Amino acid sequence: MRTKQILLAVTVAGLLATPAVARKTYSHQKYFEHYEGTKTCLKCHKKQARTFFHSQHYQWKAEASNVVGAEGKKLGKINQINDYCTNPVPMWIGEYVTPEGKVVEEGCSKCHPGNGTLPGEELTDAEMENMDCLICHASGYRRGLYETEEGGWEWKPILWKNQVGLDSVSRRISLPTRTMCLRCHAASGGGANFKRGDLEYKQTDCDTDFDVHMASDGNDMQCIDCHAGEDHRIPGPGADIAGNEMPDRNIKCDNDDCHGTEPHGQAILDTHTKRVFCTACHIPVFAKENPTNMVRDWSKGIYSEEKGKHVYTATFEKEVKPVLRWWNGKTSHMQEAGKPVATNDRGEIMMAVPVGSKDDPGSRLFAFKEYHAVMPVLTEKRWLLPIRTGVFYVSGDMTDAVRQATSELYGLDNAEFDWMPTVHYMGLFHEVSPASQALGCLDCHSDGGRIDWAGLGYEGDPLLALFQKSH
């Protein structure tokens, strides 16, 4: 009882507010008469186009300096297999239409900042003209998928036949805003908040209870306030993002520009920050608005009358409690395409696992979304296989969808494959709650608390052990 009284006496103080950076907008009214596609931007911005060509946003890969065993390699979604939509190459662009005439898939390039061509390795004029600058820099810009005269596909502004409207939108140029970033990042994995869990459309205009940093009536921070980089390179990879464009520019809450190393004003809490990262206490739940995908089983397809297509079996959850894991900034077991899978002691393929332990002084406890899936694996070589998702959505034939994608990516026909479970940890850094809603001591240090002490390497609650030792 005495222990609980002592613990209950400790409260979490408010964190320092972080002022938002002043926004810059640029009127392009005087720079051109009509917007004629990317070539209009290139008249003034060829240097910026060259830097963007080399960026992770365009190439979908970057040097994997934080991935154990991948030093010197460039990794990203373009050459990895993930357990959401698998790999973009076999599903780059195109319409997949059901017999009823419903378009159920348009390809992964829908969220690529290009006009529809798969990015190449060599910088050319064609590559620069493939860039879609407006998707990140023009407020209100929208685009759609259109068939070309040659029978291919391309992304074009939905106002491409309305020159007056297109000219108006193309002059609304600014640095990227939350709305622009969330166009793609809030819908990754196939739908609203499906993948990340802590990036939702609501953050375009939310209150402080939802996200203290992005709240429109609070700090009103934009994504680039933390993720501002140089030459289109963006800092801030999570534990499951292989490419790291700016390894010397890690985003931290405890630097001098933000909250500092002793933000609470109470020694017992500030002592925690040495081994416990801010998000462990200040993101008590995630997926506050839209449920997030926690389990995705590609081996068990069903037909959804509501969606009018075949879908994987999935579990979605809302207001999910994060799991805590030690992390020192390194990640293991990123699944590169064409490499044998590695499994844990439960037989799960490790898709992205944070490296760290309580005995590693460079590790701290971070909040993570723990996601599980079931994926196809090549029987002999034990490679993870991609899925041509559009084929499955239309026909429901998973074997055909896997074999088509495997032929496209690996050049293997009639692939034989098995199904295996996966585990995937994603760092949580958004939807930070107000200090008044942060976890209290007894949320972790009590019987039935939310922490798996054994899983973190302890014999039991270390605080209770400390009290027992001192009494």
Contents of the next structure:
Amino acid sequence: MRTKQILLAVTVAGLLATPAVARKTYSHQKYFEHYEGTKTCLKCHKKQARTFFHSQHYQWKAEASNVVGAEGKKLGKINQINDYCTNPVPMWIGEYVTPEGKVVEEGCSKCHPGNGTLPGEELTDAEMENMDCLICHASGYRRGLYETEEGGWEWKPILWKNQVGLDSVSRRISLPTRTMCLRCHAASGGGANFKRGDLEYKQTDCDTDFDVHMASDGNDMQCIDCHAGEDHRIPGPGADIAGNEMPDRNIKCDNDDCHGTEPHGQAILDTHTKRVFCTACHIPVFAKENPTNMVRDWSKGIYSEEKGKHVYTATFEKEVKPVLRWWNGKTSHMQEAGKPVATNDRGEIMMAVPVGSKDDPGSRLFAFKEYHAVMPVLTEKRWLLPIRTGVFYVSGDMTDAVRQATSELYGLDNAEFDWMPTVHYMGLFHEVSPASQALGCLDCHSDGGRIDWAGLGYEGDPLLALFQKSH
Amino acid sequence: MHRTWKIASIVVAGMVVIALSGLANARDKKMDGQALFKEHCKVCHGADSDNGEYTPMTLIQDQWEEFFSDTYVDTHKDVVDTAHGGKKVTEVITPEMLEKIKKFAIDHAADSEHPMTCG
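Starting from the form predicted on its own shown above, please give the structure in the form predicted in complex with the partner chain.
Next comes the full complex, and the chain you just saw is listed first.
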């Protein structure tokens, strides 16, 4: 008995004594001598590079089976215009520097997993070597924008002059962690949490109050636990990303292998799930750490002393309450470049409108971020126009920035354009709060509650109607 | 009488010296790691420096650990810092300052969450 206890004590002591800073070991520690760019990985991973070439992440477009009217088309950033940074093609890569010497823009390719060339259609050797595997697969990797010998620009590891350091980092290979995915997703739209609202740098290391799924001290889920793909296709484009490269894998909270459709065991909550999607109650607020961009008016440029550049006027908000909209999985008005815009009855251009209604049994109420912008539109043809944002940040000359971009994307010089307001709905699926913070009955069923019953197609609050009937 | 005066003046002189060096130090003491790196490292390691360009993000964390524990003293004990009174680098930088510089370098190394230069 006693010996057992002593043995146990010794074992426990031994376990505790293991060095606190135990080094993580990586399978790739001995796979190569020096990292010399993507070709180092290609020695063993040509197959994966081929699948990656065809992915939505590399091509920035994919089959858009959820988009109304896009049958057979491939859509994505590359051929759409959105009301954040517009279109990446005229703003692909390069430094824009203010007269004071401040770099204010490096191009949209900052979030493209390539070393700097626009993705092509054909899989050539040059394409193979343009892919940047490390941005999704190496811990501690960081890249920067550098001038090439030919006078162009490229993305290179910041350690390019330090081969020992570079070799060390490029061997720290694993499947993508949250940190790696967030290198791009936490700053989409031009800055920390500007665009999505529910994907923030904070999720690299957050607590359960912030996000029950990704909390480091809780479930510690990785992005790819939910977005579990294969052959470099990643499922789960949500409501406002057009391309859907894995239409057969629809990730939703109530899938059988996640929570199922009746997770509460309380009839009143479980009946709600038929018409009210989980996110409506379980994401009471978003943008919990970094304020998210709610309004962006490109037509009203001002000079910001603080930032040392010209900026659009914008509203940023924190702890924002989502709006609820019907959604049946389809989205309309994805704003392909070179197509006339459509407006709603308030005269706003519709961007990414979730399709659905109370009378459509396939629709449920989902949580959305409602975003507004003011965008340039070609006077005659009513096409949304791109903006060479870097030109505007430096000079403040918006007309020049729009015309340069329009000439590059559409081949139209000296474009005449107008400014028009937009409205844009973006699904919220992250920053799920603990159950104790889920919305209560009165958050929705009360005067001045979150729900605009009439706007959603109800005659009034159905709970109130029940009471009135029974009295 | 005479002796007491002498002692007193020595004490006063000593206090003045301490106070003066305290003044010089007070500035260093208030500086954070970034300011110290800029003041005491960048002077010799700016872009295009013959001594090599070093900002926190030039090296990875392991390399900084190694530098501060193994090579710093050897490579800097005979280097004279003309920007700081012509004293040896290792004399200008107190252990306390070095600790702050080290933390800044490691927190903002090339493989850290937030790689940085010292500005």
